[in-house]
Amino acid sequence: MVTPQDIKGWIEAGLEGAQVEIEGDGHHFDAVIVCPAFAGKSMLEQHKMVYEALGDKMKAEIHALSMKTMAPE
């Protein structure tokens, strides 16, 4: 079963400088992600960057992920 710590590690590995907070029950997760790379990007672009960092894990291992994304400023 996927843990919040797993998802946190995957996102942080894929998005340099990201600060990630994850809560969840193994099936549904809520994430707050602050990353310098999000600066100047739309919410859709930010979420796409997170999905890219997670790769195939979004299709197989993570069933539901709700995200709040923002740049540090």
The other form holds:
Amino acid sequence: MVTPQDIKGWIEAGLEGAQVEIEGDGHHFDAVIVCPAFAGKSMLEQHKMVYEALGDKMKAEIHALSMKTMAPE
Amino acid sequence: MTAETNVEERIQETLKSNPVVLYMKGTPQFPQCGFSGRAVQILQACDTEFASVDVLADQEVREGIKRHANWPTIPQLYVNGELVGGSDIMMELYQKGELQQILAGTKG
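Please supply the coordinates for the form predicted together with the partner chain, as a counterpart to the form predicted on its own shown previously.
So here's everything in the complex, that chain up top.
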């Protein structure tokens, strides 16, 4: 079963400088992701960057991921 | 014609014919997933008319719509043919009042 720590690790590996706070029960996860690379990007683009970082894991291991993304203040 | 181009054409036709389209799991009356249910509630709160496509009823569209927008999850909201986002983005835009503005641009 996928743990929140797994997903945190995958996102942080794929998005340089990302800070991820995440909780979940193995099926549904809620993440807050702060990343300098999000600056100047739309919410749609930010979410796409997270999905790209997760790649095929999004299709297989992760059933449902809810996220909030933002650039650092 | 391959199945892949065929489904992409069907998706484009749907998006061309309907200003607001929600690709979802289940139907607005009977959503089959919490995120899809939330997306329907948000659109209803915006008092907007929308077309919906049940991806559970059509495996080709279910995969095709993910390829179409390079977006791996359902639901997906399209306005005037453009992907607005999934249910998280819909909720954030709704709370900021921006979704209402985006949808207002589609009303007669």
